[in-house]
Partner chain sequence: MEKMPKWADVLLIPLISLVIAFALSGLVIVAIGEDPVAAVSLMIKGALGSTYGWGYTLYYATNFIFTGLAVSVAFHARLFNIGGEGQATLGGLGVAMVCLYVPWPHWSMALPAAMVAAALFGAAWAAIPAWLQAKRGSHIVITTIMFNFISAALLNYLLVNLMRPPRSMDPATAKFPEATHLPTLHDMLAPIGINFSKAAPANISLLFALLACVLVWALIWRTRLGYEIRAYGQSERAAVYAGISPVRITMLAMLISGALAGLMAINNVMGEAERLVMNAPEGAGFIGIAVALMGRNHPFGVLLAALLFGFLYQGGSQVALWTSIPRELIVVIQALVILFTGALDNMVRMPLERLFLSLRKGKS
Amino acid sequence: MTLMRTFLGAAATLALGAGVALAEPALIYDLGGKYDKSFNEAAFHGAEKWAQETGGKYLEIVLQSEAQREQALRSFAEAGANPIITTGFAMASPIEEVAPDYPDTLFVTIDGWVDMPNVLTIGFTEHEGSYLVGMMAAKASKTGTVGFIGGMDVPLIRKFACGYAQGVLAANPDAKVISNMTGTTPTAWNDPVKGGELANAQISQGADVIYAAAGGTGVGVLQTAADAGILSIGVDSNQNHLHPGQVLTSMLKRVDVAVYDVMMAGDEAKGGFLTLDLAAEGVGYAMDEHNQNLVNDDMIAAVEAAKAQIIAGEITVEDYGATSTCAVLKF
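Chain-only structure, as in the form predicted alone:
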């Protein structure tokens, strides 16, 4: 798990190997909560892995309001934390305000976009991973209708939806994809009740596989799907274990690896831009004992073939974030 090596010099490579971190790192969790069983929790697991392997300690805070974003950044910077790792695109603007005041501190934005010398921007090809689980959804569906439930309606989440719909239609051109977003404010990341309501609405329209890309809200989607006896698809972290035998797979977004690698690099990590794609194993799908009876050999063969073709450039998955549109999306 060395996805960050292209941004590290020789000294940093030694730091990776030896587990050296010259300053105490800090991690800022977004509003969905540290234990959202998804995006933020993946970041937590990456930090914990670093701490267990190195014996190091890190600072952390779970944001409770928008007003805390800039305050948390400045507090950690003043305390000498380095690097300061943030989760969620909403941290980009606060970083743009704070980073110039602390030129010797590295700020890391996961899912944001900041072009400054002391900021490392880490992104993922969520549309590629979502394409693969979309293929699996289409092959597992008995009704020919599948669903997508996103969290906050932003281009990033439409990126998940766009890739998913393309994968579904690649596997079954006659399939129907029902798509809904939970809301337009940050509360959409932590509303499992609303997630369950949207899942029930999709089930009533015939959906028998539902993909949730909604942070803590997705927990409600997965629960409702399990209660209704249909399949769901988790996101970011491996969520297969939440409802064994009911979660078809989870689209893995390796936030844990990104956090781990940055912390291992410590003071030697540098600013720049990094996109973690299928080739770098930055995204993928989860297989384990909890879903092995749901995924047959035909699914695996089709998905692995598509994965190889995407990596080779033979299949291009449309990226909503790049085009600001997606021909196959219907909200």
The other form holds:
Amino acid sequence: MTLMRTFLGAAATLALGAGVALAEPALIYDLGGKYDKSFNEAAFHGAEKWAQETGGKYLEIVLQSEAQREQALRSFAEAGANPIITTGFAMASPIEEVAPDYPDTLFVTIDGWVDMPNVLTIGFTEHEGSYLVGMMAAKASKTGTVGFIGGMDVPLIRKFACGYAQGVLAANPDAKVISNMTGTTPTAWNDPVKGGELANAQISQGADVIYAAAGGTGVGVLQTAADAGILSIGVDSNQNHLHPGQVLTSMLKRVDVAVYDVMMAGDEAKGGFLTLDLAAEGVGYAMDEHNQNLVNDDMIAAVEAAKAQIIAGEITVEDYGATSTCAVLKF
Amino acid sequence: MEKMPKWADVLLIPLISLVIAFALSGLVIVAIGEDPVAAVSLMIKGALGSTYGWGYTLYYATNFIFTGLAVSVAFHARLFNIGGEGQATLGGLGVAMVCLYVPWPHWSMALPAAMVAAALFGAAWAAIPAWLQAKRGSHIVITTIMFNFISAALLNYLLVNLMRPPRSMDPATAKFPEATHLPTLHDMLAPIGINFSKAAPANISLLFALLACVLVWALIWRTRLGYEIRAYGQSERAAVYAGISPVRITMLAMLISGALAGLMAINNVMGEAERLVMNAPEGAGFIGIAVALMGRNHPFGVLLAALLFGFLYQGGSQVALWTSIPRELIVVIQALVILFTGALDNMVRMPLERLFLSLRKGKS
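Starting from the form predicted alone, produce the coordinates for the form predicted in complex with its partner chain.
Whole complex next, starting from this chain.
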């Protein structure tokens, strides 16, 4: 309620024409929930880091339904929050509806794509990051068979899968990639039991490294892989610590950095397009004390070389998001 | 002799149940260190305190009226239709096809066609479980639940592979053309001088939901088919003895039920989103079960229960927006309301009946 009061007061101040722009940012989490151990949670960590460093306050809401998307945007914009940061590609279309009504408010879409003067579109090159961990998977695999487990079968996850498969085949052209999606409803993002079952099915087909890009479902994949004594690869946040010595690496997608940077910029942040790629360290692979014994120098050398080549433009990783096709993997 | 006056039965009992549910919710809110009075007043103000709040409350209520009616029609034949979710999903597909692939000059022409498509798709999705129940005895609860998953998978496939605009990352169809956009309550009320909020999604579908209430009432209590449905529901053997065909009644009741659930799509797909997204009904099919139970399977009861749930949805989202009460707790509050008004009805009813009886004794 204190927040509410602050905002009513703030709105009144604005109405009186004091002309002081409020720099309190707002953060809207997608339906997956705030504590999903990966995507939304990374955004939360970025905001918390900003709040701790600056002592600032921010508004937040976890969406519950599709109809709330526009509602949340309008409510925060009416209350004078700026910038308004949203996670998830599904926010793009509501932002297109709302943004023209509030030209002085900056809207930020992470994973969406909106071309408007007061909208900042932040994208990540997940296919490049997945390519790198795919190379590591192929090099770590003894059976020559690696697995991919996605959450819901949506284009974004296919982008992960396609990049991963390209990386695997680049490191070992004879390798086999098994790809499964968890489900067709949003529960697919939070179904660790089914994730575990899929992992077991892939293990029985010979997979000995499995990459999970499935939100909360991935927790089950990593657990099953650890129980079966094979390797797994985490996603979005650094998940190496979940099973020390059994998670090969994690494909990092620095949503936390993106949120932190935008909040730091505050009123200074401008609309436009921002692609956080390998060069910008927006994506990458995680190395820490938990996986240093799993990754040998040969792998590091190969992955670093590929990384340099991708940044230099010598290797082009096919982007499913741009082409809607994938040469190396059938969906 | 009645145990208590009619007004107590219809108004007092639900009201007391609601108060108890809110009191318990208040305790939970206190337990997590928030101010319950402020939360409840925010809920009421957010849902009913402005035309904006009403616009959302009525939008949600429209969804719940359609799905609640769907469940109640099937229930009069003692068929438990758990598949409202899937039927509403398919209804959305019908609406999307009509709106996307036919160039309509005006919404007033697009809407009837969309309604027919929504009803047909919803009914078709209910027809298979109905046929399996009528002919093979496969239990309708199981088959309709399974059809919910099949509908989600089907829609997922269609949206990701066929209906998605090229290069779009969002698994959803393109926006419907301008001409198919339905008038909102703002557009409808402006000519008569009422300034209704422009941002709220409530639209003309609300009127069709109310019309559906009247039609369902007429169907169940004023037609021969309605009589047959009720007779079959009360006793299958007696109905068969009276010459009523179980296969025919099962099929018809489920087709009507599926059509009603499918019709919800004119509100959420055509009226609000104006495009087809994945998981468009968002649980309204399941809420419909609670709405029908609370409304005692009577269209007027369904209307009131749908309004209550619309209020809970909209009020709850306002609480989530402006306080740090987590959204899970709002689900708890909604669940408590269902529990007290639906399942624990007798807990309030029995003491109240005793109270009225003793009052009457005292008088005589």
